[in-house]
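To begin, one chain is listed below as structure tokens, in the form predicted alone.
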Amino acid sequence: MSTIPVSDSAERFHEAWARLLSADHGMAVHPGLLRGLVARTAALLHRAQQDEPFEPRLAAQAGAELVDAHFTDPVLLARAVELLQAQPVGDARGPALTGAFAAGWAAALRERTLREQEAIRTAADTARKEAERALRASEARFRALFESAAIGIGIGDTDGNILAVNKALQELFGAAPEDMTGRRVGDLVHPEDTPGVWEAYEELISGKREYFQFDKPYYRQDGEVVWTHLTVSLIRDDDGIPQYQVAMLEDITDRYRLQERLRHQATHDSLTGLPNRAAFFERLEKLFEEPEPGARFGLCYVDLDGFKVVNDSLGHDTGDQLLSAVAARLKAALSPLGHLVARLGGDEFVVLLENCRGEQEAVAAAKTVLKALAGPVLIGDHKLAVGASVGVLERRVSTTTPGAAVRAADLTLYRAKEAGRGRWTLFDPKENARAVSRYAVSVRMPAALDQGEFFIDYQPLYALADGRLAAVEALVRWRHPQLGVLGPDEFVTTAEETGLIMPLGRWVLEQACGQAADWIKRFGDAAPQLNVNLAVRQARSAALVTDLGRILDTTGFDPARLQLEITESTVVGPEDEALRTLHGLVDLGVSLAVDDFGTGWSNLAYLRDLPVSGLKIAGSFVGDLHDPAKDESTGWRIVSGLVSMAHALGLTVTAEGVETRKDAERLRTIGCDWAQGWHFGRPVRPGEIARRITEEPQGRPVGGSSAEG
């Protein structure tokens, strides 16, 4: 090991790491052995303080290196914790230290007594053959060992029923001989019994597996909670028939707090007590992983006003307790209806709302955040008065991303502090987007084609006559270094007014018209139909045909298998100069589609004067027939109208936002051609079309989904 510049600090803390290791912990170590376990160690753990880049699995093996050198003693361990606690680091690496520091002894130890625990389950089967063979002697080894054994004991028959203890289990349990003895096993069921164990006790009994490992808790004789690495060995005779069943039980219960306050301290903020940025996130992701259709959440994002100004005047100790107060209303006035709340950083805390029943019940938890925060708050000789903004965000969970859902609740609540503080603001999707879009092209969006960052998932339309994968549709997505994955809607507006539209439209048409020649090269006549969206900048500019053409020559892709959606608010009028690009378009080919058809035309007869073979049907229709403040029948009347419209004029029809089996089977009913949804799918990868292409049969009932989610 090379040498390592001992500072005065680090010289301190190898004085009293030394005096650590000497203390009586319970057995004695040679001066010598002591000495080179203490400068070792001591070097780790300086290592892992001063070392760039941080490294924890030095500090885990500076803890590993004591469990090696029989120091085992649960009281050293704490105090280990608190003398490097006690220690200054920088950048804020300190607690990761401790916990490395403390999983490392706490894996070594772990290995140690499973090491032991097996040699005792070895000796025990070998006894129990011994004893076959010469029962007096056997019975005396195995007595000699089960007696004396460190960890507890117990033998049971496979009828459950409790034959024997040893001195061991009767301490851990704090029980005498008779209260353990004839016991049956399923009295020890404790409510926080991890799931499965008693699954696992059931096969092992009946013969369906060897052995089973948990930690477990039970309760004592005088009521409280030991918490045990429970080992439970099946026990056959000459014919392989269960006979016995061996318990081993470790008592972990100082390793198991520690554990559970390092949980604690990871998850939870150190000066209010509340969930943490990383606890929040982990239970807002956990919404998005399997959605009920049609579930719904709510965010309110509150940032404390003039905050700052208490900061600055009257010190950080004053901000700190202000802070604390206010997490003490938020979470006694949020708590009890259930809802998350917690702290992100600084003066911004976030209200989670799982389930949320719609827009008033968020509403409603803003109005209370404001309510709690109301009346000023004491600290020392200081009244002081606190208010706070809110920005509220209430979604479909199918309709955005965990990231999406913060950055717009956040970028709402700016807009309550722009509207005078003091208020709550609810989310504008219109703004949100505008919002989004500014900065990300601002700052990013010129260089990020150069640079690799946007890429094209692919949507799966299903024909609803048959089941099979009809077409998929085309959606950019920009993978932006800070503000993470962002979808269409937040970035494509601002590059349209901005004229970026024109160079990531054409790389679009590039990028997806060549996957989907890939497709016909591999999957032939099973390959999908090609979907692109068009911007309306894009379908004004006379050199869309021009570039298109190109495009289709230089990948070979057949046009005939290219569909191209526009928006309602591409062509205002008959007289529209657009009018000769979309016919220019048809002429080479392709075919064009209404997209989200019904949200922004007032002149139905438009359609009469557009060269277009197909619409689609906005999913907020669908979404609508779901929203108990709406009729669901009326709902259903106006999607079959369009229908019906649509293919009375040669059209034929698609369904968005389609996310139940039932709405996919009435669309069927109703003559709707083609749907897609999450019923059917989320965008994906181009690897998991070609997956389905290849595994799922070209027909299939219109209620079967593959879709994740």
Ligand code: C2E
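Given the form predicted alone above, I would also like to look at the protein as it appears in the form predicted in complex with the ligand.
Below you will find a single chain and nothing else.
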């Protein structure tokens, strides 16, 4: 971060600023006033550049003062933004300062526009009353007012027929009078009409409201789009019956374009022109909003090798040019493939593959990245060899979250760097879990429990026969102060390795039993059964039976309503000592279910000897039904076979990972008892479960409401 001596840079900025404001902006300003304005705003901006800590308010105020002095020309804003961007301030502050300035300017302009609109509206209101009188009294006087108005005015009847338009409105539409009168209001609609306009329109002509206002696009006669600020008012006859509508349209196309431009600046990196971090996350989060079942995505996290050396030895200018060149190459190589390239900051870039078809495609993108950066970049007299390392992640959308995916891609990148530069490395869930724990998990976990950083979400399980909320599964999460919310897959293994799973598991049981006891107190029999996961190590510990007995006592929770989920690897043979613990648990009155059945050992013979009463079919069986590489009817035969096998053993069957209504229906017809998955609801806070208990007393139709959240 380099800064130029204060007095020197301040003086130069002041001069450039004065030149900018004195240029011809189509208005006459008194030189004294102008000098004052220049001095005030330059001082504000200078302070915004230099003061510690950074005060964005100062820059915003400078923007607002310009608007107050009628400097509202978008061209001026654009120049001012360019000038500010050329200022040598700390890299972190530059964009924020420019943004604050532009935002202050835009907010002041909007404020002012609103004031003006209000004035126009009042005038229009007066004009309307005037017009009502004029209509009745003097047609001629009204005509004069109508024709001379500077904003577009059109009059229509309540059936939507256009009766008259003034000259300003014809000009706005670029149309001749005969093109407009005799047509209907609906003919002028823009296909991407602003939401809510037509509802407001219906209310107006039926007399339910007096006027409405919207910013709304129209097509001009020549096909161009014109953005307008539209105000429509209702005129009633002497008896108060709606008779006419008067529309006033102000052309705001310039202002609209400016907003678009500011939005572009907010979402694009000023150095490379690529979408920036914010824009990338927005796109990524969109993918997760309502994904198709089985939808996949890919990420290539790219970091240049040795960029710091270039930057430090050849200077920031060269560094900047190198980054621009890299951005251009990445864009040229990857955009044609339909992938999004964004700059995350520094020398980090990311490629997003929406609708990815599989790991191969993501790896191909990573290879394209490396190939694009293979040749040297010529900058001035320097021939710079840039290389990069790429972390590749390719996953089903429903198995992760945006935050976890980016973190995982970043950690994968580190592995690529560690393995030697200039290569790509593919995400590996085990490596990832290990890396996460290496980072911050294991060290922090003991304190985290004391600090209350863990919390529990509950995911509903529905009975397929009658759509009743049958049970909820307690799923633990960790709100990590640096890493954000971590899912159990990211820390449970470490907790098992370090032994922390024992106090953590006890805490989960205490919390969940307390919560479920509370639901019973509030809702009685409508409260669902509680399912809690047991780690292998917990199930193998004799102390568990005593612990659970105490927890049931203190919370007063009915053991008959508690089911513990164990994994197939909990019990390895008929002589296993873990069996003693499991029998001890069943003696307390709780039931057991085998979780994720089908992913482990799946020894059916021993399943018969376990004291379990439920079986949960792993989500991957249902997920595989949508895998284009796998035969769906075989998949269904497997699921159906598992259901009958479990029923033959007298077990209740739950299907996990049910994401679509179609799958829920089919599972119901093959006799599966319960189901859990996105289609029925994600893991949620306890309050949301309470809401479901009260709002769904009759159960929900299994094929009915669709996935949420």
